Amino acid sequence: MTRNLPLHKKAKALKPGSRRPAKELCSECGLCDTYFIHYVKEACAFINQQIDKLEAQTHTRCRNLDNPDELYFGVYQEMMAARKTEPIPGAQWTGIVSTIAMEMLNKGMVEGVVCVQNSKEDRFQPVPVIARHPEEVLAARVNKPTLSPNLSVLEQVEKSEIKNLLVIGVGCQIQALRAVEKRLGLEKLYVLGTPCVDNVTRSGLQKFLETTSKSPDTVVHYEFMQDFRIHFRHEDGSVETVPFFGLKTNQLKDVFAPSCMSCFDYVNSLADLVVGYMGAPFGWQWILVRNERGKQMLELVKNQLQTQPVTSKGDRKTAVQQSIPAYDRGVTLPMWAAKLMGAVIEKIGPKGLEYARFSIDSHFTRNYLYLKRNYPQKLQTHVPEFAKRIVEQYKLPES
């Protein structure tokens, strides 16, 4: 009967193309669209931040903000670079997450994967699944740069007979599944995070495609890397570089999406693991093992990685002092320029962990101006206090 039912299952999720409850700063994770909408007000990351309560939840424990590590990167028990010794055809990197993923179906550690396949017709429009055996995982490999509603998929999960789930997702959808994962009927979860900055609408990404290729029909994937330039790879296999300083931010200020200009969660704090590339020297993978659940994931690829040690050289903090006005004003140099400042940041700027740190300040510096201008009244209470303390380290503008 229906009023035995929890109180979710009583709820009904938003028909496509509702507003939904955060409005402009949707990031249309996904919650939305299914009936743990109920809890939407607690759950919804750009509604209610909760990263510290999450964290305690998640790892035992809050971040440490007097530990410089913690303070930008999370809670962790070790960090190291990796890449696979086999690399996965076809993946964005070496494969390391396909890999974990499809270990632990071909394991038993878990009946499902929630991971994002593409649609038939748009190699980046993303199509969230359950994969119950490996083909599908691998069917997922490849970054969809585009806001995903991974989360659309949890009301299948608490219908299946799956007890216990692998998620991977990024920042926003992982804070909405740790507020309702005790309601998921499982057994156990395990969560491998990826991090993550700047998701665009579809009509965002062809945008900075077009502006920013050579030939944007034929991009497979795209990344920032390390190198301080954009690497698009090609249907042929080729590798097209752009500079960031060559971006033509005057016409892309407004392309990334409100939510990502809101979000302080760059490094997928409430994961049990990360893996990611931001700091890890070029050609290699960043890991964050965060808890022992992440350590179990990772145990079972480390006989297919390669490992060394994390290092940071440089000092970011001067080019960060510089890219906030730059960002601000739109300021667009000319190619050749920006060649120059890009091969001169690249033999003497920050490298490794400082890198990560660069990429953090410059995205958490641009969004706490974004939110005190646009949603002032949301300033004290949706900035965490981690990202305080790191923004509090640079002048900003005054309004």
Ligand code: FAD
The other form holds:
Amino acid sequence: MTRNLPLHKKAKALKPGSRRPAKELCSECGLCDTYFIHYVKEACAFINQQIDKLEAQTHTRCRNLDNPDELYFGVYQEMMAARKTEPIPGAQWTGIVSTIAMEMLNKGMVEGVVCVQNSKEDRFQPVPVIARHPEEVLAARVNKPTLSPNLSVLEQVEKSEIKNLLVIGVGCQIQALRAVEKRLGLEKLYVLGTPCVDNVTRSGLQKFLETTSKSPDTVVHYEFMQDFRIHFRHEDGSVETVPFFGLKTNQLKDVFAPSCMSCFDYVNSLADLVVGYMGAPFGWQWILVRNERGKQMLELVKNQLQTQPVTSKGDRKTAVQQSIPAYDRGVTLPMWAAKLMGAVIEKIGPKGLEYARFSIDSHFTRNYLYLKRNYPQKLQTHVPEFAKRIVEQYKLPES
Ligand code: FAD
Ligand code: SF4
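Return one more block: the form predicted in complex with this ligand, after the form predicted alone shown previously.
Everything in the complex follows now, all chains and molecules, and the chain you saw is the first one.
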């Protein structure tokens, strides 16, 4: 009976908690929880970095490294700042992601949406689902700021009658998804991505909240905002802000997952449409339409959005260069100095796209150093060419 099955269907998914092929670099994307583990050596973002090949497959071309915006943000047709005229209560920002996904189901463009709800006991414990109804998408709104095995539902997709699917996910999940896309038996796959950085395991998240917030158990939502502060929203609706420069870097150095310390796909290069915030003014979301499929998805909700062109102000380079040794030495400022520094940087610091470049530069230089020190044998193949060019702009410590 099993003789004519595609090879992957004979493969065995790994049991929860067992060591993954990418070992400590595994981001728990979920692929290895399915029989698609058969393709892991080729598909895993941490075993086989192949962003340029997959860009060509997805967008019909790779990013143009000589175009300064594509070097940073990847292949795109259009970029804008947007917000919902009527924001969705409880969404991470204004709920553009959930709205697009719900409209795609309502209009019959897709029969299912891969998204992440949370467990009953824990608002931050991710539970990936295939949503068939808009209410199930709505129940998945807001970030679960932890590694999430989104691709663990792929086996169910292939076994279902779904032919048109939307997947919502972060860069490492989408890299693996693109690598197995043709094996899923779909007619159309739509991908709605978010940028992603500094993700953590569930226990790492607890440590981060306990080290940084005054009331870790009541946090319902948090974000590293463009005003150089982390905004924690609590159950009672109050907002607590902590300046980036006041983070207890010395205690938090090992809190981020090794996968995220070695990731260079901050802007989700392989999604059709990306919805984040970091290239937009404070309070607005940032949208990158990468290809025609992404354009169709955005068109569905344009009448529910206010939009404005993206802008760019300031010069990030000095701030990035200064932050490299400070982070490396785990410097933590006293809170009064951190607040003062935050206020000054907010006034004169990078804004709009320049803020996005600031964040990309800071993370790529940090991650390049991490890889060089911990996985020197991976440095050449794991760092994409665009990231090497970005990192080359800065002077890094010798060792
Ligand atoms: P909502 O309508 O609230 O929908 C959120 C969607 O995210 C849901 O559909 C859910 O399925 C999905 N989701 C939730 N948690 C996860 C997860 N762990 N993995 C995969 N999918 C998930 N944007 C930036 O511009 N810069 C950043 O540095 C940045 N870091 C991020 C880090 C993480 C871990 C995540 C998940 C997102 C990050 N984003 C970042 C994206 C940003 O925070 C918002 O998610 C995005 O702008 C969409 O907001 P929204 O209100 O439209 O989303
Ligand atoms: Fe498997 Fe995904 Fe982990 Fe890679 S990151 S080892 S594909 S679960």
